[in-house]
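Quick heads-up: it's one chain on its own, the form predicted alone, in C-alpha cells.
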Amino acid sequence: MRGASARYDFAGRVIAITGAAGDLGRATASRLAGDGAALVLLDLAEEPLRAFARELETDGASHLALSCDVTDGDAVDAAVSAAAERFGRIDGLFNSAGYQGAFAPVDTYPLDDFERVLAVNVTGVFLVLRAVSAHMRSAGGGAIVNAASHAGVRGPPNMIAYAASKFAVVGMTQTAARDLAPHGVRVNAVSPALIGPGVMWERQVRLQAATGTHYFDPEPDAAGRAMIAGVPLGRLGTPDEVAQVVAFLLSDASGYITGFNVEITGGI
C-alpha cells in the first residue's frame, strides 16, 4: 500500500526545472511548489510551458517561465543569468529536459534522430549543468538532479540513441559530483523505468509495438501490458513518485548523498 509523501522544507529556496512541461517536470515543480520553493521553469515548448505556469499563479506559487532551447549554450546561460537576477540565487536544479528519440534496431537507426538524441540529452544536460553549477559554486553550494533512466542502465531493445544519452548523463553525474563537492554542490541522478500514464509512455508502447521486433506484441495494449508484467511491483510507477525521490535528493535530507544514481524501477 501506496502510503503518504514525506514533506520536505524548500521555503526561502530557489529550483530550477528543465523540461517543466513534461510529465515529470511538472509533477516535480508541483511538488516543490507544495514544499514552499520558488521555481524556475524551462521548456522548449512555450504554450504548455505558460499554460503550466497560470496553473502554478492560480495556486500562489512563485515562480519564473522562461522558453529555453537546452542545447543553444548561449540561451541556457541567459536563462541561468535571468532567473539569479530574478530570485537573487538557485539552489536547486531537477536537470529534466531529454528526447526519447525513434524506436528502432541498431542497423536502421537513423543518424540525424541519433545525433538529435545526443544533443538533447547529452550536451543540453551539460549546459544546463555547467551554467547552473558554475552560478551555485560561486554561491557556496547546492543541489542538482540529473534526469536518468533505466535504460542508462540497462540497455532496452530499439532505442540505442536513448540509452547512449541516458548512460551518458549517469556518467556526468558521476564525474560532476566529484568535481563539485569541494564547492558544496551536491550531484545524483535519477533513473526510472516504466512511468505512467503519460506522453512517454504511451508513445513508447506504440513506436515499440510498430517495430516489429520480437521483443514486443505488434498490438500496443497488448505489448503494455507485458511491459507492465515484467515489473516486480506490477504496475507502472507514477511521475508523483519521481518527484518524491527528486524532492528528496534535493533536500537537506539527503546532505551526505552525491555521485548516486536512484534507479525507481519497480524492481527492474
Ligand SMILES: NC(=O)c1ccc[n+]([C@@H]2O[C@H](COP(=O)([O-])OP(=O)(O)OC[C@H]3O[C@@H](n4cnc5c(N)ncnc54)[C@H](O)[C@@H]3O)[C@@H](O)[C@H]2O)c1
Given for the second form:
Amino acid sequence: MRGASARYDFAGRVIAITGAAGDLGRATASRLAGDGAALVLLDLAEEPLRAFARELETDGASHLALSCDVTDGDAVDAAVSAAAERFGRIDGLFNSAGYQGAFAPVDTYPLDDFERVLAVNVTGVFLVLRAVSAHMRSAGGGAIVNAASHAGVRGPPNMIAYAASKFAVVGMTQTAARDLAPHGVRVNAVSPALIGPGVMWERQVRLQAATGTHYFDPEPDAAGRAMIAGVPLGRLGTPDEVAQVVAFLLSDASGYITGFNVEITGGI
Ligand SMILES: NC(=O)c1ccc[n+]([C@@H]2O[C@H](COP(=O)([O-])OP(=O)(O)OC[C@H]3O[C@@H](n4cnc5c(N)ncnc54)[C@H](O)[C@@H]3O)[C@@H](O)[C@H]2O)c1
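Complement to the form predicted alone: the form predicted in complex with this ligand:
What follows is the whole complex; the chain from before opens it.
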C-alpha cells in the first residue's frame, strides 16, 4: 500500500546524519525528529544546512547542526567529538553525504571528478564510520546505515566513478558489520534508485540526456520518462520511502539485521 508508514520510537536516541541538507538527509532527519530523536546534522553546504536547522527549530526538534567536510578526517573527528560532548552519546548514524560526479563514458571520464567522487563517497563514508563507531563501541552499541545506491549493485552507463564508489560502500558495510558486531553495533546499507523529486534525480536526467550515448534520449523529459518506464512499479520512489527504511534499520525493530544492503528501487 503506497503511503503506509510505520513509526519507530527514537525518544532519547541521538542520531547523526551526514549530507543532512540533502534530499534524503532532510527526509530522514524530519522523520526521526518526529519520532523523538535528537539530531546531529552534518553537511558541507552551510547555508542549506542552516536553513534546514531553522525549520527543525520551529518544530521544536533537539539538534546540533555543524558544517563539516566528510573528506577531512580532522574535521570529521572534531564534529563527532562535539556531538558526543553535547548529547553524551551517539546511538545512530545515517552516512548520507554523497556526490554523483560527472556523466561520461569510461574512455572520456575526467580523473579529477573520479577522485572527487571517491573522496566523498568512499573516504568520507569511511572517516565518519570510523569516528562514530569508535564512540558507539565504547558506549556498548549503536546502529549505522550507509547510503549506497543501485549503482553499487549493477553499474549504470556513464557513471564509472559513482559505481566504483557505491560498490565500495556495500563492501565497507559488510566489513564494518563484521568488525563491529562483537561490540553491539549493527551496520547496514540502503541502495535507492530513481528517487524524486530531488537534486540527484533531476541532475541525473539532465546529464545522462546530454551524454549523447544510445542509452538515453537527448531530450531530458523523454530520457526521464524512459527511465521511469524501466521501473517495474512504474514510478519514482520518494525521499520519505527511503527515510522509512533508514528509520527501520536504525531502530530496534531491525535488531537482528546487520551487514545487509536493502535495495529501494521499485523492483529494478
Ligand atoms: N536521491 C537518489 O536518487 C539517490 C539514489 C541512490 C543513492 N543515493 C545516495 O543517497 C545519498 C543522499 O542522496 P541525496 O538524494 O540526499 O543527494 P543530495 O545531493 O540531495 O544531498 C547530498 C548532500 O551531501 C552533501 N555533501 C556533498 N559532499 C559533501 C562533503 N564532502 N562533506 C559533507 N557533505 C557533503 C551535499 O552538500 C548535499 O547536501 C547520497 O550518498 C547518494 O549517492 C541517492
